[in-house]
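Consider the single chain below, provided in structure tokens and representing the form predicted on its own.
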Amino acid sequence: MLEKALSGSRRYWAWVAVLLALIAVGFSTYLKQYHEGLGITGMSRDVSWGLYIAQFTFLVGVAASAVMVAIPYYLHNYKKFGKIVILGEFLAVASVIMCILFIFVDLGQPVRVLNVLLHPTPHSVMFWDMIVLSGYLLLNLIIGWTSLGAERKGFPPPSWVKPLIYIAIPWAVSIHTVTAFLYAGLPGRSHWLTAIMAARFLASAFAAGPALLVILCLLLRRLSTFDAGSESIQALAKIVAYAMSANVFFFLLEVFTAFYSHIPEHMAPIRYLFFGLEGHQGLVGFMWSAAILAFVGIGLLINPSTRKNERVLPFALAAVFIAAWIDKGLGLIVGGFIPNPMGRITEYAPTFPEIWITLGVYSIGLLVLTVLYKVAIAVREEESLAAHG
């Protein structure tokens, strides 16, 4: 079926060319980082995780969100999601590939990744994170590709696929839970030392991922003959609204706990993010933008008249997605390092090499997603022609 990705319009090939150019720039910048070391990034002894790990954390959530389509379709027989469940699974595949690449570029020396395989340490959360991510990637690739192949031939998926689907559903929850444990298990970082971290991660994941999936469905409706259907789009938009509401509620619980208990170590990171600390205000503008976007997005999505307006809907979903990206893809990770356990403040800002490498990784993910979606849509178009022929 991959041959279907080798034909397309000029617009399709122009998009592929842009992605390949960004990949080339990102790769050449990565080679510079490989030779000169992580010193060319904005990371330091005090802020040892930056833009790369922030994107890894955010994209794990996007990958896990495929379960929000799979559960209604496979467990509750909600057939309206039949057209988009394959898109959710392929979005998960592209997201996990990007997650793995962001870990790869963050290691500095890529051969270090072999240590996880050659010297497995089951007591390490990192080890289990590798296991769940690799397993989730394989599950979604096998389920999605096999189901699409069977659909092309006009047959239901093989019976052995169903157990894999049931395994993939709790596995999706596990990948973000284990990622949350990477942070919540660090006693020296008060901003992350909270039992609600995994719940926050899952709530933001179930908001950002479906928001992106709906945006992609609306884009595909304009660029191709594929139509996910208004009912399924509205159902996903409601999921986004309530998941983002839960995410905001969980964050406010953290704010209450930190400031009502008046524990300095818990208050300091939140103060830094939203008001600045000792004259350092690097993320204040970003975090207030995220807060405003989150409330605007929730308001537009909860209100039926604005949610059903498909001119407004993309902006509402984009607001939620960007808010989640700023919060988890920037604020949560960097904020956890400021101040350090000694009370010292070292601000972090990504350098241009980091940004170019990040764009390169995103371009690889988008290229994978483009190819998978091109194949899926071509198969659907074949079915439609056969049905009307």
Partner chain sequence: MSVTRRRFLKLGLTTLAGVGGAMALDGFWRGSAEASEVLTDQKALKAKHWAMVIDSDRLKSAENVQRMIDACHRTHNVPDFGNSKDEIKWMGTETYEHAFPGQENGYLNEGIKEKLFPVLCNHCENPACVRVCPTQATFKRPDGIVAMDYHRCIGCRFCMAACAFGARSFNFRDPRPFIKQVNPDFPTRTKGVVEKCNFCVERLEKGLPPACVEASNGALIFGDLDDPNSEVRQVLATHYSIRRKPELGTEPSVYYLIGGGEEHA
Contents of the next structure:
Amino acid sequence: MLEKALSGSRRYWAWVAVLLALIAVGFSTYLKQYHEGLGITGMSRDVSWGLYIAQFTFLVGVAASAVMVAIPYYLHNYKKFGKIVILGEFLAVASVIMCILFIFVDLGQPVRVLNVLLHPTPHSVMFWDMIVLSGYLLLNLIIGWTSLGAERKGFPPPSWVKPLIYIAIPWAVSIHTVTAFLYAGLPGRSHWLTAIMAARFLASAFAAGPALLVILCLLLRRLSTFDAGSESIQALAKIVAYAMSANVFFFLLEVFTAFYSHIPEHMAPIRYLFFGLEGHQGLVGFMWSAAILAFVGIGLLINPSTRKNERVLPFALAAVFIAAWIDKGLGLIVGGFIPNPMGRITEYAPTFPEIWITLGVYSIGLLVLTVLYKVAIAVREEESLAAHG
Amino acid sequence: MSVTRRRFLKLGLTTLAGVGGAMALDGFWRGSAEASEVLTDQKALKAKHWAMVIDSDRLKSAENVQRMIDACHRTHNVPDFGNSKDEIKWMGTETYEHAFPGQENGYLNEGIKEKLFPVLCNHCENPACVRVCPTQATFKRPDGIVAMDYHRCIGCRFCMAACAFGARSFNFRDPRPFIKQVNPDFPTRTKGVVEKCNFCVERLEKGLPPACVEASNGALIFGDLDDPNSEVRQVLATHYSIRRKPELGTEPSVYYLIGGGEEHA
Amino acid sequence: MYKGGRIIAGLLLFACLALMPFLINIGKAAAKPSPQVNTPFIQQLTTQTCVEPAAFMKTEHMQLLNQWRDAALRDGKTVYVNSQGQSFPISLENSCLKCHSNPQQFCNTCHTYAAVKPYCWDCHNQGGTSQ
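Switch from the form predicted on its own to the form predicted in complex with its partner chain and print that structure.
Time for the whole complex; same chain goes first.
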């Protein structure tokens, strides 16, 4: 089926060329980082994780969100999602690949990465995260590819895929729960030491992931013959609206606990993010933008008239997506390190090489996504030709 | 078609398992010559739980503390990058407010408020860094020392996020050009690994006390917390002591005597 | 054959690329390495043997070094008692390099020949005098 990605319009190849160019820039910048060390990034002794790990965390959420399509379709027989379930699975595949790459580029000694397998350590959450992420990648790749292959031949998917589909549902929840546990179990980081972390992660994931999926569906409608159907798009948009509402609600719970209890270490990171601390205000603009975008997005998506307006819908979804990205892909990880365990403040801003590497990884993910979507759409086109011709 | 494919897969898997098993066995048997063994050195200082008591009253000036830090950093080839972003330190200094956050008040005795307290790895009994390390590159030895295996560290920095005391540093760059004078008896580190205080395990093995203790003029007391007759136990039994962030339950093995300016024996 | 010319040209190109390392190095055989063990320290020894017999060290030194590393670093066992009952301190700097004070020659000749890049010297000092 992969050969279907080898023939396409001029626009398709131009897009692939742009991605390949960005990958080349990212890769050559990575070689520089490999030789000189992570010193070329903005990370420091105090803020020891930055853009890479934040993107990893955010993308685990995008990957997990495939269940928001799978659950209605497979468990509740919501047929309208039949066309897009494959898009959700392939989005998960591309996201997990990016997650793995973001972890890899963050390592100080990448050639030793297999030490994680050579010395398996069940008391480390990182060990479990590796297992759930690689398992999730395999599950989605197998389910998506097999279902599509069967569809091409005009058969229902083979029976052995069914159990994998059911396993993939709790598995998706597990990848984001385990990722939250990376942070939520650390004794000295008050901003992360919260029982609601996994719930927040899932809520923001189920908002950002489907938002991206709908944007992709709307793009595909313009660029290809694929039409997800407005009913399934509306259903997904409602999922986004309520998941984002839950996400904002959970965040407000954190604010209440920190400020009503008035415990300094719990207040300090939130203060830093939204108001700045001791004159350091690096993320204040971002965080308020996120807050405004979140409320605007929720408002537009809950209100039926704006949600059903397909001119407004992409902006509402983009607002939610960007808000979730700032919250998780920037504020949550960096905020956890500020102030440091001694109560001192070191700010963080990514450097250009770091941004290029990040863009390179995103381009790899987009290339994988492009190829997989191209195959899926070409198979569908072939089917409709066979049906009509 | 399907029969041959099945046969092929079966054969392939069996071969893989066989090769893997053989490699594992090979690695297991080879490498140790017959009848050889490894022992601990007779000269080595031994303890069930190494601990340190820092008598802050004896640290009269910032120079006293700096001398200890220099001794440590020279001994262990700790580089000086000259900037706080890439900084590596095994021992540093903090004021009371920052070393013991949450314990300060607005009316502290000036002497304590201004004093620089040495801060280092606490060699916790329940170390969060050891719990999170995905490769056991950082691990707790039976004598209580939280040690690091720089050969194994993949540089994921999970331990730095887990440490509640800011005791860990990462080699953001190749440290070698930034070591003023290399101590040939101790290795340097390479870029991309995390490092921290090792309670001078390499000196204890040779029967020597830690370098900072030696340079402290008696301000640092080092010994076995499990031995009721040890000096650390005697000092802790007769003085009021505190530890950093005890509420987190990591059980630091570094104790601070804060006497408020009185002299201690 | 459909598009036969292209296929054959492609195959030839592939064969050239795959054989590139060999083609480039044709006629450039590297000399057989001969690690020198005639350092002043070794010459003064009455019995010139390593911690284990030379044949064992030649084939197994990497495994032995790994075993030493884990014993010393992880278990605090810093003394190695060999198969003849002699003891040695477990230390790259203070045991191995005491005799083999010429690591540039002794270690690197074979490693370069075999295109092996051990990471020992990223951290361990290859000896101040010989550098």
